[in-house]
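Only one chain is included here, represented as structure tokens and corresponding to the form predicted on its own.
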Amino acid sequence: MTLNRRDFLKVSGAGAAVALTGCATQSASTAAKGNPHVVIVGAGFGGATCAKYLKQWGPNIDVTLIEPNDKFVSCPISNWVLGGIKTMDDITHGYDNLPKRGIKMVKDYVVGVDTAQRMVKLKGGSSIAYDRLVLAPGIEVLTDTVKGFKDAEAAGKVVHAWKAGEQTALLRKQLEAMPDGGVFVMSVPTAPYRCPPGPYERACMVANYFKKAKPKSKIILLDGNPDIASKKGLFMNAWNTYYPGMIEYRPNNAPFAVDGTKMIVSTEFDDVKGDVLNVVPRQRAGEVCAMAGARNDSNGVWCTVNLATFESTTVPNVHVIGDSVLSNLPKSGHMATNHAKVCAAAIVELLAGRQPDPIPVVANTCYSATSDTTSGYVANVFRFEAGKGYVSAPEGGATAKGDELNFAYNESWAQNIWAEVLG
């Protein structure tokens, strides 16, 4: 697949040209009852971006964004907090700019979805009607798939820290309190999971911290996959170059139990004792997807959608974007923003009574830090093809080792995408 200038403009705007034409009119049925109303659940990378572009491309659309948290905490770059490169304040941002764009924000939890009546029910007791519903809840961590995890988590003995926030801060404190010569045991869930390179970057960041502050310490990385799931060359180069002998990698070692009292992680092959335990269980689409009947793959774990519009394949007028979607696209923050733009453009068209772009183009850029001065990346452009899904352009690729220039780009990418998401 060859991309011309127009394709790349579509990637950067993710359907802007299509969406702008959708601003002009709306269908007779919609006009008769006033402005169409789109409700979005979840103000992360996908949800906040979708809300922003719906208002930008469809100013006649009323947009309500439901989010229980006061602040946006970025999962990308949260590993840097564990490595001592950034603080929680650095990755925490407000939602102040979104209401300025005409987006109504509701701070509450969704407790039910009536897709027949097109109503979202909130914990606070109210209900909100919608014409189109967008679900962007991220992932649900299946802590009950690891025996003893919930008790150990409640006691503060083990965290997954796969949703950036309080657990990120707690894990950093645990690493700081760990004695020099201690063992940090962490795990990688069986794919698919949020942010495929994330666990391996985490190992790099913690190793970078240990190298400077606790040089006698060791990391045992238990991987539920048969091999490094993403950017293998990048991480192997970093481990061999910067952290020789510090990271012990064990593939095909998914944890099935945790003992928070004895500080042991059990796999099929061994009981692994550590001073700090960071177990990341398997994941599935967020709970609100199940409420809407959109957690609809063969295992009831992920959401299948029409990838040209992100509308659920089983629930009309409900769209799902971000990590909850089952596809060949990576589950990354950057990709969630691209889902959001394609979805927003499609909704503008659908509400106007027109057909959405049948061949949308999306892009993904994912940086991973390998030390406090080096990073590498993977970047790809994908075009949707009917019957095939999204097909990657041959021009994409990944770096074989990290360097200082890409570390600078990594920092700039974070600042730019936060500005993109939050307006």
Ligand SMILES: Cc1cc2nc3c(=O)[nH]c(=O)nc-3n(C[C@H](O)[C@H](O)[C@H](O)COP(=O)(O)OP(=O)(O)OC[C@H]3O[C@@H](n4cnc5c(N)ncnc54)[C@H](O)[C@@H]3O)c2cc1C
Contents of the next structure:
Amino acid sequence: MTLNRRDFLKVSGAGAAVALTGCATQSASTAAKGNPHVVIVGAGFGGATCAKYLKQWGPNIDVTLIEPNDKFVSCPISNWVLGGIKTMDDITHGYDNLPKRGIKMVKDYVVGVDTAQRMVKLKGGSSIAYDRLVLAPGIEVLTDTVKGFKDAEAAGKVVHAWKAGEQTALLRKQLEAMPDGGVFVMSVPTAPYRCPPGPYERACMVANYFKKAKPKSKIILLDGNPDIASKKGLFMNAWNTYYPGMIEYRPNNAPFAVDGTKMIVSTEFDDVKGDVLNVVPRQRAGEVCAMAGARNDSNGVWCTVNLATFESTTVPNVHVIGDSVLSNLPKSGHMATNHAKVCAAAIVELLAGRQPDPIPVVANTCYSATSDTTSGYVANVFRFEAGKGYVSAPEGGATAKGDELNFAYNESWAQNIWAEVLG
Amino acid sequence: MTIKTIALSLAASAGFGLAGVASAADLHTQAISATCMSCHGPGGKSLGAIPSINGLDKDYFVKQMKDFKSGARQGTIMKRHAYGYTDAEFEAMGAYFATLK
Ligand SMILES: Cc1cc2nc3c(=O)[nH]c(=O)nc-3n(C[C@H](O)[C@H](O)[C@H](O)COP(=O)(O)OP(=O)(O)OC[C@H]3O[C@@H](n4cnc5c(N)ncnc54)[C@H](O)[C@@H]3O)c2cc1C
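Switch from the form predicted on its own, shown above, to the form predicted together with the ligand and output its structure.
Full complex below, order starting with the chain above.
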């Protein structure tokens, strides 16, 4: 990547400077060849939504969406599959509607980004030029950080299932094959990680299944965090009322090794034996962000962006949305769709030489099921303030107890957000 | 778009992005309305238990949002979301959702 100091200062400045970059983009590269071209990497919650809204708000923009997978497999509701109350089919959806919106879908994987030439290189061998690039690759799971994980994973013994798909189906099979009286050991990565309430919802869903099918079984939750990282009241309430004595919670217990032959997870304190092991290692921004020089936080793990436009703080014309972004906003699918909308609106304005909305708003809701009939949620609205970033509005927060009405809304939320992303 | 809506959107969005957008509502209004669609479905049309909000009468819409905010109307979650937006934004969103079929 080549980036001189002047460019760097231009993009790392606030609103006005970004708008300038936008004008420059238009005159330098789009005027010559007609329609501006936005390339989006990853058709998950963030990328697919961004593509849709770019076409809706900027019909003159050519949008290319690059994704290696044939189908969208949703992480939301994947815990319900593990609990046996939904199937893989329920969480698997096609991309067929996106081309009908005028989005060009390319089935490939990005293996390189040349930010000076504004080109992405594809595994298939070709290259695609862009005026603006949106990176929405989700997470890369740091399987190297837990000794033995890669071997156990390759042998099909231990999975993370923190990206929905084959691993979700395999983990469900392992749970089904487990005898009554068995032990399910699950680890929770230290924050920040994808979907803060996700591990605790998973514990509820597996417990709900055990309660019905194998009531003598146990769950040991090895948490890398000092405490339940999200919706503590909701989950404690569910564990105590629905599954008393079934879930053993151990805070500050990050695993450093796993043995898929002896079926042991090792923490600083203990070697924990189980019949089914579900180790979820720490995570970082998808590798394409590193290729673009955008995985730029102090640890080289997440991406820092101008949160009003989601443009990288170091690489001009490159935006990052979804789980890869470092901010005070939770890493959720719901939030990824909100990043996508703010980013799409900003790109439309920047490409037209106008100033992006100085006060964008993003909202989050994470519903979690606590049993096969009850759910709770955490919900917040965040409003951008110059110099402060996203500030949480009053009255945001979590439910203390799951209930049936929220379970119905949880299911409805999933149907609606899938339609919103892919419809 | 009525004069009143324009004035309110201006107040809500500090004059941002009124020109050149495909639809009558300004882009700030469309973008904040889009935050609702992650729950209420594309275009505000829900597929299930969450109510649809497309095509609602504007005055009814604004009253519901204000009532959610004040607590006059009870619900599971709308108070938390209503608190994130201004009265001027309720007006602008109400005008926009009323146009969605
Ligand atoms: C068990 C679990 C439960 C969850 N439950 C919820 C929930 O109830 N509600 C909620 O809001 N969120 C939930 N989440 C979180 C949610 O799944 C993520 O926050 C969301 O998927 C993030 O969206 P994204 O667009 O950043 O990434 P993703 O949705 O993961 O999409 C990334 C896409 O990029 C593609 N990609 C990656 N690299 C490349 C490349 N180099 N070239 C081309 N394509 C590439 C991938 O194939 C993928 O399709 C849950 C997560 C888990 C694990």
